[in-house]
Amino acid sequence: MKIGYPCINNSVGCTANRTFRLKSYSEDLLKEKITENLSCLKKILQYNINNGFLFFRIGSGLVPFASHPICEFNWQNYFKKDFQEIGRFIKEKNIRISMHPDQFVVINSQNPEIVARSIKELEYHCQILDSLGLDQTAKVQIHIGGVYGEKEKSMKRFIENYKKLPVFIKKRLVVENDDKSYSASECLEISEEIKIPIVFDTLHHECLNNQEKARDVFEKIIKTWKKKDGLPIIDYSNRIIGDKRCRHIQSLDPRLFKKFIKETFGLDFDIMLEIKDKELSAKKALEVLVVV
């Protein structure tokens, strides 16, 4: 089991996703946030191998603008030694990488555009772990998307956009339920139809679900990965006590997450702690793990 955190570390001085605006965007710029954001990246890969995190989802800001039809400049090309020193660094500690674009790309949109966008954006983050040299179990996970009123024809709208993506896309593309549409229980009605890997979010399935105990429904996901995605991937949060909004926790309950790693004795998977406080919450988990 290896345990991770999101896109930032408090604790390193810097960020991997450093951008500008639009309306400043220039060649130079562009290779001045990527030599900072790469530089940042392999700071926090050493501060979590430092601290025994072996699982850690990179930002989608790493190469700003990378899917916008401004950048025609060839990055890939430009960093490759860059990232191939990163990628040789993750595969020689054995960490595992992801990334999750943001909620703007759905690719079951009823607007041809958004999902032509929405694939243009897919087609960046599969090229970062490309670019780093990375195996299938390096992933890119997204939600769903929208209902739109017509929830059937929108799970079938999605089956249908996914059939037709490029097969560097689909070796690396996971989904994930959410908190509001699409239960883990209808992710794995798509699953079936095109066998996608799924990531199980706690989080969500506290706030959305029909009634299954998680342990029940994680089973259930846990079929949905070969060997060759590697691990299942769960996305471990708590609702904030009081909360209707399904937020996330500003820092890990260490009690909770010992009932939690209880309960799902003898299931093998990695663990991305979606938590506020990053880091902190992910040495919290490993104390934990320590003495479970």
The other form holds:
Amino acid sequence: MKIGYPCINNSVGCTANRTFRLKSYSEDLLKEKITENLSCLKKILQYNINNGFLFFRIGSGLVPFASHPICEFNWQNYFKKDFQEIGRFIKEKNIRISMHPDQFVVINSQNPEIVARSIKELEYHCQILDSLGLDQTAKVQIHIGGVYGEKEKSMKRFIENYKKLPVFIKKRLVVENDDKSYSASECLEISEEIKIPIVFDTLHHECLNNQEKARDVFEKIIKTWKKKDGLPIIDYSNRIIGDKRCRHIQSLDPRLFKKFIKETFGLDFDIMLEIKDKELSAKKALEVLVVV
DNA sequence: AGTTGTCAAGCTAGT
DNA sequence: ACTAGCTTGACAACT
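Given the form predicted alone above, I would also like to look at the protein as it appears in the form predicted in complex with the DNA.
Every component of the complex follows; first up is the chain already shown.
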């Protein structure tokens, strides 16, 4: 079991998500930002090793505007050595890497242009992981997408569009249950058809479920992960107490986390802590694991 | 040096 | 019709 946090580290004093405005796009500026981002990524990974965090989500902004038509720069080639070097470090230290494209990636959109842009963005994410030389356990996670007032049709459209994706995307792509549209059991329905692994998000399940117990659903979800996909991934968070909506807590509650670990006894998986204070919560989580 | 409006992209629910 | 919220954070133009 590995513990990780997404995209941002507030302790190392740099960010791997530096960007700029589209208006000020130039190849030089792009190179500059990628250089800074890669250098910071190294620092974060080293920090993670020093602190026992073996799971990390790389932010989508590592290469700004990579999937935008304005970008004709071959960053994969130009930064080949840097990616290989970081990739070697990741493999040597046995770090698990994932990525999570943002809400603009909608594979089941009714608009073919949005689908095309989404595929471009997925290509970019997979190119990052390919450039790092990582195997199929490095995943790219998205949600099912929109409902458009016709859920059955929208689920079918996801399945059809998924089938058309190139293999280098399919082998990394996984879906996560969300808090408003597609529950974990609906993800399971889709997975049954196309055999896509599912990321179980504990907070989203709390907010959207069909009265299934988390452990029951999770045991089914675990089976969607084959050996080549690596251990199942869980996104862990808790709801702000008394919150009507589904907002993340600011910092890990060690007692709730301990309860969760006990409830999932006997199951093995990697945990991504989707919590505001990032590495601080990851530290708390490790402390809980040592005691349990 | 610090503050604040704005930023490539989509969808949903709430006002 | 419009906007907040979603992994919101980071930039850039303004004091």
